[in-house]
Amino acid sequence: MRCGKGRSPLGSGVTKMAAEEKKEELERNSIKEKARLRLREFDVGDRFSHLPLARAAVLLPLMVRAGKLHLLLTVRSMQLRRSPGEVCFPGGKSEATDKDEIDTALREAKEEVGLQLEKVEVVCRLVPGIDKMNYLVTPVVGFIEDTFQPTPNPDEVSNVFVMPLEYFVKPLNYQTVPYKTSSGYHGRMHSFTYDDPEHKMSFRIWGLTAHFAVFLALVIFRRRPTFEIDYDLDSLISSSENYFMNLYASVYERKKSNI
């Protein structure tokens, strides 16, 4: 009597896991491609590069998780003597030895968390903003693999967390902050707490990295936050080189009435 060829259970679980991984590895392409394409519509290169003020860049590093596009940011060191204990993106002052803004965020986060240049796939460098201490920042966006593992130089950097990007549209728990500059620009600050389920923490993320994070959801989700915005979501690109260019004049004013 001869017997049929049965299908191994064990192959057929294998069969079924790669075809799974298939399906995860089309969706996170897909994800991506879509933020790509938004993104580089949002593309200002060097256009803003010029302006006579001492320049810094971060980098707002994307992966996709659970179906779902997130940002990896990090909480400074208590022992810095600038803002100890704030969270931000990994980034810092621009070096001679750097080419362009790019250089600066990839340089900083392989010194702050261990990324290698080469796990970055840069996307664009979007609109800057001016931090308190008159830096011209440059937030440029890479996307990084999920599976990445930080390693933070504690000199640095204490802790390293990725929340969902859709949190700066939806936060469950936001306040605005209205501020006014000396020389009486107005504004509104952002600020976001975040309950993290993986290191069972709440995280602070406000001002400037809050400004980049928003900035960015809106620009890939063309969704409506729950907050009010200084943008106009019709005409996001030009509103937004206009809120940024009637920053830096008020920062220029300042700066010559202090000569």
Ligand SMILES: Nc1ncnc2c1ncn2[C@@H]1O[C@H](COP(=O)(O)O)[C@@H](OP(=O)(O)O)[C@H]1O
Given for the second form:
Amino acid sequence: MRCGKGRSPLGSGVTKMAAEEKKEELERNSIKEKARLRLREFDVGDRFSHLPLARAAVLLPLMVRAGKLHLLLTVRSMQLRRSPGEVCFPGGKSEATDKDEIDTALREAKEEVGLQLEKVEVVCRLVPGIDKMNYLVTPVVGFIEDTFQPTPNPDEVSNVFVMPLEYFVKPLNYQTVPYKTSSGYHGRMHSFTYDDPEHKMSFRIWGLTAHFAVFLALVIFRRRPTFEIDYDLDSLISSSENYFMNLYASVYERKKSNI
Ligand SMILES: CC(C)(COP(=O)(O)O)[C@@H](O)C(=O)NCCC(=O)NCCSC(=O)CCC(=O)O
Ligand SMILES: Nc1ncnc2c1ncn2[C@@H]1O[C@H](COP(=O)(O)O)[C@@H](OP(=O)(O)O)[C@H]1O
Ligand SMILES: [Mg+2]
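Next, give the form predicted in complex with the named molecule, keeping in mind that what was shown is the form predicted on its own.
Zooming out: every chain and molecule, the one shown earlier first.
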């Protein structure tokens, strides 16, 4: 059979499918490229790494599904000493062999959900947070394969799910809780309940994990959320850094007075 240029020997249906796949791939790449450019503006690199706090890092794994950015999250195993059953990002404490927070996040993601490090495109590090044990927790943002199939390590992870990043600016079920840390710092804690159609389960994302997810969504969408936030959207970089520095100052003062 003769087959002209651009024509499939299997007929026009196949050509149409190939054209649609190509279009979807172009759309996926364009979504990723826009996000990449925005994220790079917010890359803090190692600017906070010198702070005298113990360190941990989490990976904020982004992927495109059904034409939208999604985030992968985990549910911590009930056997863990710390935060059992809570939703969090893959991550953990730094080890001596980690060169930086990126190494920590990637090593932990491999241990916890079987993500191979060469399959992650690391884009940036965002402003850190401080957890209740006073660990400096750095969020590392990376693209993972859109088709990634996790292999959860049952000692640490009981479930893995993905949710649209947009949910963190336009949630269907949201609550805010004022809170005060042990260092006396006052803030706002976000709490999202997400009904996952894939697992037919509801997940609650709150506290530090919600704090990172909201910031990521603000950086990428630059859109006013449907709930109140502690940042000035018109100067998101400086207001997020100020927020962190106020939190750090209260932790630092408390540590000094305990010496
Ligand atoms: C901080 C951690 C990345 C350390 O990892 P490890 O596996 O060694 O425990 C991790 O504990 C973590 O991500 N913690 C936050 C979990 C979370 O967001 N839980 C929901 C709300 S509770 C909260 O936000 C307080 C968390 C805290 O301050 O530790
Ligand atoms: N019962 C348990 N079984 C397996 N791993 C556990 C565990 N309790 C804690 N861990 C892991 O041991 C490390 C220290 O835990 P803790 O913070 O409770 O002291 C954490 O790992 P990562 O930091 O590598 O994620 C945590 O996930
Ligand atoms: Mg962990």
